[in-house]
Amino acid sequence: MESDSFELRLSRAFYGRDTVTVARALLGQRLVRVTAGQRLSGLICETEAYRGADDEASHAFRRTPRSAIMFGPPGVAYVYFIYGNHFCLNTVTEDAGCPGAVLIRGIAPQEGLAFMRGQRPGVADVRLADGPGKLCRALNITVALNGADLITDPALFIETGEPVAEHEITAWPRIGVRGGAETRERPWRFVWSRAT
């Protein structure tokens, strides 16, 4: 297993910014997890922003128990679990106090591909993380690293990892979201063409 050099981590200050920005400037990250003994990563290619009060479809929108930490300090892992069947990771955003998350919902894998394929199997390598629930059952991401501090937390972080040049970033509307037309067709989803 390569040694984690806390130099190559995303800062706070990266998360710490407008949450749009931010799902926007993830894409070529490199996303890593650190499981039995292994390293696994792969670098960032689709990602989704919420917000707070003025999101209908983020989980901020009202305050609750499951979305407060939302509204805590940016850099820190929100995953929850959905459907009934899916974990989902997301990074919290914005300053303290001023909710922000955002849904990774693809990586392109770069290392841990045989630990993958065996949370995955008989799925092709190219599809073995590009969905938010199968990103987490590949790097064996569930509620037990809610609240992880990606900045100092040994089994999950972002590194810095490749420029992604504007024109290979397309911007669509979110997926499955609730609430009015104008919130359905905000374009907050970003994919990264080159990687997908």
Second form
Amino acid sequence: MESDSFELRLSRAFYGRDTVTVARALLGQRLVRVTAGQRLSGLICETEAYRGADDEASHAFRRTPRSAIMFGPPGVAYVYFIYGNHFCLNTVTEDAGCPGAVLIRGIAPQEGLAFMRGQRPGVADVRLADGPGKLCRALNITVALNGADLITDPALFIETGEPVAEHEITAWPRIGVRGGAETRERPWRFVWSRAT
DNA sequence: CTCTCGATGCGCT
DNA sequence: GCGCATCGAGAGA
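Got the form predicted alone; any chance of the form predicted in complex with the DNA too?
Let us now look at the entire complex, which starts with that chain.
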């Protein structure tokens, strides 16, 4: 898997499905970042689904210049800047015209540990990328990668990882969402228990 | 133009 | 557990 890993990449059809389905299916897959001439990777162990007009917590609840990318074709990276300090990485889902994205909230680091430690000095290995902002810092992901096509981009993509059994997945309410009770209580945060 | 506040993380208590 | 840094997107005027 070292050199050309194109055949291992998840297909556009993988992303072009129901957002909640994709959020679950992304658990166990391998997020890969190529930067400074080296491969960094980790298995996705936590995700959240964000939909469209039916999801008050989603950026795509309203169509704005920033959220327009969520209305576009699937398999594209949506990276945004938050709290003045952090970036968050999402993958666009659903067919073009139907908004949706999955927030990647955590990975279990596999390749490039030395680089990640350099990005986050003093942090224990298991915590290098266990939050949405943390993983972007560890993998050097910024808004420069907003719009990157995960099917073709050499610097950012997702490969088939390890199979995840249904009983290893737990669903929880999403973190930090405001809005009505129904919005807050939706169990659209998925955690791969085996990885943590 | 101005104001509010966030799909967070870190440091301190 | 709690406060705060830090700044751009989005909304209202």
